[in-house]
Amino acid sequence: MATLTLKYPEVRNYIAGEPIANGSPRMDVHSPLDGAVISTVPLSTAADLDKAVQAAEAAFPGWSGTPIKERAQIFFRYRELLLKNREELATLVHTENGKTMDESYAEVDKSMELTEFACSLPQLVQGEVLEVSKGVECRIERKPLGVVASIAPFNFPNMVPHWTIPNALMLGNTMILKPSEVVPISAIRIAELLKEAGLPDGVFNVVNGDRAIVEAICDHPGIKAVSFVGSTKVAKIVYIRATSTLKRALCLGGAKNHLLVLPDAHLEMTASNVVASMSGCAGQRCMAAAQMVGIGGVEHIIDQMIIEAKKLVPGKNLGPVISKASYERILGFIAEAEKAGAKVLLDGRNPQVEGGADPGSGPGGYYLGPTIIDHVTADMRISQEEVFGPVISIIRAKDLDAAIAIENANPYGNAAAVFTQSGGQARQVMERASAGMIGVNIGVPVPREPFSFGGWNDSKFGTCDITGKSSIEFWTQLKKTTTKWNPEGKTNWMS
């Protein structure tokens, strides 16, 4: 029997600075571009996780005792390695996730920005000193927690790990990353580049696997904090399980982001922004436009959206969804909405794909064209659940108050946006929308560093945000020291 030649070497765990083989069962890794098997990944056990925790615990005293400005030098070098290897890293994202190359480059560029912010942390965590009484000083310092874990999703195999790796490590923690088992290759390359930059062995470790490893991370007594990014259903489970073992947890879930469009919105800018928001990364991002709320007479904007969406060509400037299961789930949403009375204005089912791929059939080629569905109602499943594909549904509202009520009735709270030329109308949405990130004439209102990423409601469980200044609070704990050296000093109630 011929041996299958894989595009990439088999993925191994990365522990104490080395790739580690184990006897666990292995799972094939498929590229959504064509369904080809490109590698295999181990489904590790709790015993494998324990080895990584032991390595991280051994590395913690030396790493946490290294001055933060010295730790920063490693991340300055690491940022340059990301730039040097940008082409390779983007190609990895493209191959294992299916993003277009332009989207993959942008993902790596965002990872560089996140690393740059981490390099600024020495200026942000200087601590405080105050003479609180004659000869008595109080000092506050931020100290790392110890061994922490980060559980990452499939949709951003390079960027989302960088939401946590640079900040958590720069602040003196040691880490275990659990990437999605369907996109594990980028994580190993990140580990290799960190070592090349000079990160000591054991400070950063990668353990691959599925649900069993997520549960083991939540349960392990040596792990002090857990971050998670994924669906709301799983985020809730991880948060409850991790906190029940007295860990810190910050778990980001899904979203149902609403874009409120008024008739006075700039035609071309609005149409292009809404379409880009619903179709970027094939709609597989928690900041995608899931639902547009058309307020009054917006037919001219919808017509322009159709023109803009027709410029997206599956296989060229629109990538596939991650798997056949995702593809079929999205088709189900569209069919249900159509059966319930919604009107499909632009149908992305069964597109013609560049290169001749047969969408949705055979082992791969999970392509959908952009799909615009009008006259959706709030009781339809497509209005209530995260579709995670290049699909936008349109609900109609008589006025801005009704539109805001529709947005606020959804249980999620990642993002909301408004498109208008009226500052007063925009201010209403900014103040009243129940979401953690608001856009005005911007379809994907992701904050840039140093501002932090984080939603509200069922889009986030836990305190603080995962990036930016807010993340400092999550990854550190305060140590307060009070000192007095002058016995001759006057004593009062404060000393």
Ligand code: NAD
Contents of the next structure:
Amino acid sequence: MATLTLKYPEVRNYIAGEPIANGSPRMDVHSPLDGAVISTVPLSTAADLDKAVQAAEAAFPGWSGTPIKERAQIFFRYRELLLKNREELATLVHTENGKTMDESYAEVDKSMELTEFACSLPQLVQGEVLEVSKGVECRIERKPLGVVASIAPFNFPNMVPHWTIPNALMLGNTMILKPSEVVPISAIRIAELLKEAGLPDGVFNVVNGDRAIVEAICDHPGIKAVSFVGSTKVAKIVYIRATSTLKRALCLGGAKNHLLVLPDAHLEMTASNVVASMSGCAGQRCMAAAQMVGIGGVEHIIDQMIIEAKKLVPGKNLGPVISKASYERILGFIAEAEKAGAKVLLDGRNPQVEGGADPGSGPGGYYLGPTIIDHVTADMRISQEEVFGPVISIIRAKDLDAAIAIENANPYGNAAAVFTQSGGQARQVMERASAGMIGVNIGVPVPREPFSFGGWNDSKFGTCDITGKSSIEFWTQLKKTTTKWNPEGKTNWMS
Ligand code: NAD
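Okay, that's the form predicted on its own, but what's the structure of the form predicted in complex with this ligand?
To see the whole picture, the full complex is given below, headed by that same chain.
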């Protein structure tokens, strides 16, 4: 059998500052761009995880005892390394995830912003101290939790790990990252750059694998907190399993984001925002527009959306979806909706792929053009489940109350947006939409640092958000100390 030349070296676990070979079975890593095998990843065992936990436990006293301003120096250097290696990091994302180079650059840029926020944490985490009675002081300090774990999905191989790494480590924790086994390459480069920035060995470790490693993380007594980003089905499993072993857990799940569009909305801006939201990263974003609720006469906006969507060329400015299974699942949603009476206004099936092979027929390259489906009803499966592709369904509502009721009825709650020029109507949606992140005339309302990212309902389990100021609460615990230094003995009843 011919030896396969891999585009990237075999992915190894990264423990105590070193890539570690293990004897686990390996899985091929395919590029969604063309299906080529670009690397292999180990499906590690609980014993491998235990080695990483031991390394992280050993590193914890030294790291948590390092003053936060010294920790920040490492992350200032790390931020510069992200910039210096921006092109390589973006290329990795492009190759292993399939998103366009522009989208991949944006992902790395967002990782830099997340790191910049972490560098500002010394300004945000001072404790409190007060003389509560003569000679008696109470103080509160934020202390790290210990060894924590971060479990990531396939759709942002660089950015989602940065939702947790800089903040959790800056706050004194040591970490084990479990990347998606589908996109494991970026994480190894992240580990190498952290080491290059001066992070002590063992503070950050990577253990690769699938479900078995996630379960081992939930069960390991040495791990104090688990953050998870992925589908709602798995988020629920992880939340229940991790908290049943008394860990702190924050599990972000899937989404079904509704965009409410009123007839008075700015035509070009609304159409381009809705289309960018549904199709960016091939619709594989938890902030993607999944369902537009058209309120009254919005035909002119839909027509303009079709013009905008036609500017997207698969293989040029629109990437493929992650896998054949994903592709087929999306096609199933479209066919089923059509059969149930919905009207496909723009059909992205079987697209012409710029410079590409026959779409969907080879080992990879599962491209779909943007797809706009009108007259979807709330009872259709496409309206209820996450599609995760460049597809938007349009539901019609007679007025704003009916539109908000449709949004409220969906079990998810990551994001919702309204497009209108009426402040009063926008205010209604801001107040009444049941979602954690609201957009007014913006299709992807991701809060920028220092504001925090996190949904509601079935899009998030656990308290706190995963980024920004709210994450400080998740990654730390409060130590309350009361001291008495009153040698003169001047006491009162409180002393
Ligand atoms: P996924 O749930 O399949 O996988 C996420 C992680 O869980 C991976 O590391 C995977 O190895 C592991 N995993 C998979 N099945 C498991 C199981 N049965 N038990 C334990 N662990 C398991 O998600 P994905 O397909 O990689 O990512 C896409 C999903 O992530 C979408 O639903 C998307 O909406 C969601 N997502 C949500 C957010 C958010 O902020 N809410 C952000 C990004 C992605």
